[in-house]
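Just the one chain here, laid out as structure tokens, in the form predicted alone.
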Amino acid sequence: MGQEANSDGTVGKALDVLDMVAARGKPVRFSDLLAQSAFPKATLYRFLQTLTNQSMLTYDEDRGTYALGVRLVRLAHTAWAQSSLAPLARSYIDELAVESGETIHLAQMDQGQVLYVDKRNAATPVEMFSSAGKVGPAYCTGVGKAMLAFMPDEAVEKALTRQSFHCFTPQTLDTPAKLKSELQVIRAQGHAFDREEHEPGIICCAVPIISRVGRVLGALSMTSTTHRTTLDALEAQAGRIKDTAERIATAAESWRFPEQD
């Protein structure tokens, strides 16, 4: 299936090709990319050659495959250091993880989706979707809903257009109306839940990280399983999670972050 046409010219199209390679999660052949791409064969090949020449991609001549290049690793590291909450939040989430013994997630909003920027595993690690660097849906995760609830109305409406509202579990909020109703509740109580909405058996309590001027910088969650604890028990930790979020927000006051959509 071809990707949607990009309105950002040559640069946007080249980034579409990068996204195609990245989405495979492993080295990919030209023929596989061509089958997915809306670009003509010659155009796709030209983009791949340019990206390879710029070290954004690498090409394995023996296997005939493309993979993400080392230049992207350098750029990602720089972006993580300059634009992510992770470096300044590290000590705070370390402390919260040790005190609670549960999994702690730190996330930011990226184009209407949740970007997990850091994670601390529980004392007894649990297998789950999230990991640092992964992107997940905003509408059915605790951190996503916590951020959406405190974003400006215009930003929320824009983010809603980027949600799939796929029903992952019977508990998933699968329409904009259901989500908006819950966002009102989250604003009133100050924290959000994941009630097994993204993954069966996975629950969490999440709070937004908000700057002194009311800007949503990210979100923090304490995550566990229905086999280990309950939502009531996680909610009992909401005060501790909020305190950690406020300390991160205070630390971020002297830092500059890019605007989030």
Contents of the next structure:
2 protein chains.
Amino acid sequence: MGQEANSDGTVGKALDVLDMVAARGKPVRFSDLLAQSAFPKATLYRFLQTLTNQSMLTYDEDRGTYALGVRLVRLAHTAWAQSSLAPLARSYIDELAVESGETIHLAQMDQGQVLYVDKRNAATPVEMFSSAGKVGPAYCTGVGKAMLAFMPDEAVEKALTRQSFHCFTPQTLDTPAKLKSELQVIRAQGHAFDREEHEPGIICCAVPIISRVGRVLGALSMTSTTHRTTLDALEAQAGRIKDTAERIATAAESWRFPEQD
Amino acid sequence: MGQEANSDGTVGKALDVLDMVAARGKPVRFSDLLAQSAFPKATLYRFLQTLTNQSMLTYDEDRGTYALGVRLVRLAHTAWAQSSLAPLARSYIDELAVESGETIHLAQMDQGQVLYVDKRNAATPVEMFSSAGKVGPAYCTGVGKAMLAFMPDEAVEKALTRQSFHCFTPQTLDTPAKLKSELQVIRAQGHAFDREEHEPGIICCAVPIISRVGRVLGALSMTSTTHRTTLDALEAQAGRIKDTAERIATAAESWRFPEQD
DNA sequence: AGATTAAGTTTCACATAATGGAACCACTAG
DNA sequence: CTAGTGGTTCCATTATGTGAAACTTAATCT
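Starting from the form predicted alone above, please write out the structure of the form predicted in complex with the DNA.
Everything in the complex follows now, all chains and molecules, and the chain you saw is the first one.
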């Protein structure tokens, strides 16, 4: 299962190892990793040692397993604060969530995948990391399609090669062709729908967040369930969502990090 | 100053660069980094290139600045889920927060610093990453002292060398000696206080979370303000907090990640 | 303009640091 | 005792990272 050889030398390889550990989603043994990595035993071993030393991984003595380390959590806090739209967009999202009473997602594109960076739900309190940091498929989520529709062709093509086109529900657009024609429609109307394409009963309306120079910064979606509302009702909110997206884009534009000298 | 030379070869150095970028807390220019790093220009340059390639950093063309990349957010999500107490402790913390109406923090020790991995406040909704991932000093926070008090001497000594002992408030224990005698007391009574040692007006009562074999897994604290409650009132809750901490410890003990083969 | 400095990028001979086959160790099972 | 499994260490070979210096822009000054 192609963990493709990386071109970034030693550091790249070490980071691949990190990803391998992350991919399992649970603590993993040396031999498990060895089995699926192209690295020889000694090499993999050294990487694990180094990463553990660096607190990028933690080693559980008792069980002999490696897991992602807490240093990542620390770094991510800063990453999230300084290179995601979330801190900037917070107040706008809050407002939208309260007014609509529906769940709002803020997402960005990361290597062809949708990365959720924030989530707000007027009713239930936020579930910390359980949503921020989560990734999802781009081809069958509202936010994913909204972003793809407004990205340059070249970037879209590249992203398409990374999609699995797994068919989650009968509504899933499971071929590049279907998806591309949908993107046309989205581009025309300015917002995307998720018509239970990812999960049955879950629908959403999403709009892209686009910078003044036309770059897709992220996307915003309002999510609900089929037994609470309808697509038409969500579409009625599209203008409101678009408005919020625009305000976020403007905020992002004018935002300068405070210069300190 | 003093980004100590790391012994973990190329990978370690690259990760140091990541930390340097993180330390600024804002996007940073090549020359800024160069100024404060021991690396020669070309070397630093290559690291930045590599890390950017790997999406560990993002490069802002327009401003010529580097910031932590989104890949970290993704990794952190997994890290948080698989190697922090947070997912496990969630329900217990929720309960404690609701019952007490006060803010509850869950923290772990990371390289001599307190790393907050979760936070719950019965009143106001959670602020996502703004608390999880945040770090604080060990020597002047309730959770920090609670953990230190029950760690093996050797580990405490190591941690002490990493403390700045900056004097935040008149109450701050600003020498290793003062701290050590405080740790004695904490060990005896089983819980630690923060008597406005970090921030004026902020007090808390914290207890360690200790595994069956005596290892400190983390700490739990109940935080409030001097004009809402008193230390005595908080101490009255100590039993309740301890109870929760024990239940979390038990849960952590019996928890096995699902085996898949 | 032309000269001057600063900021960022590329080059290349050199030495360090990564590599990985093989040997080794510690268990466990037969 | 022997074979097997899972993990760790060695070490000669060489790929990789290193960093001084040269180079390219892009501002700033005279």
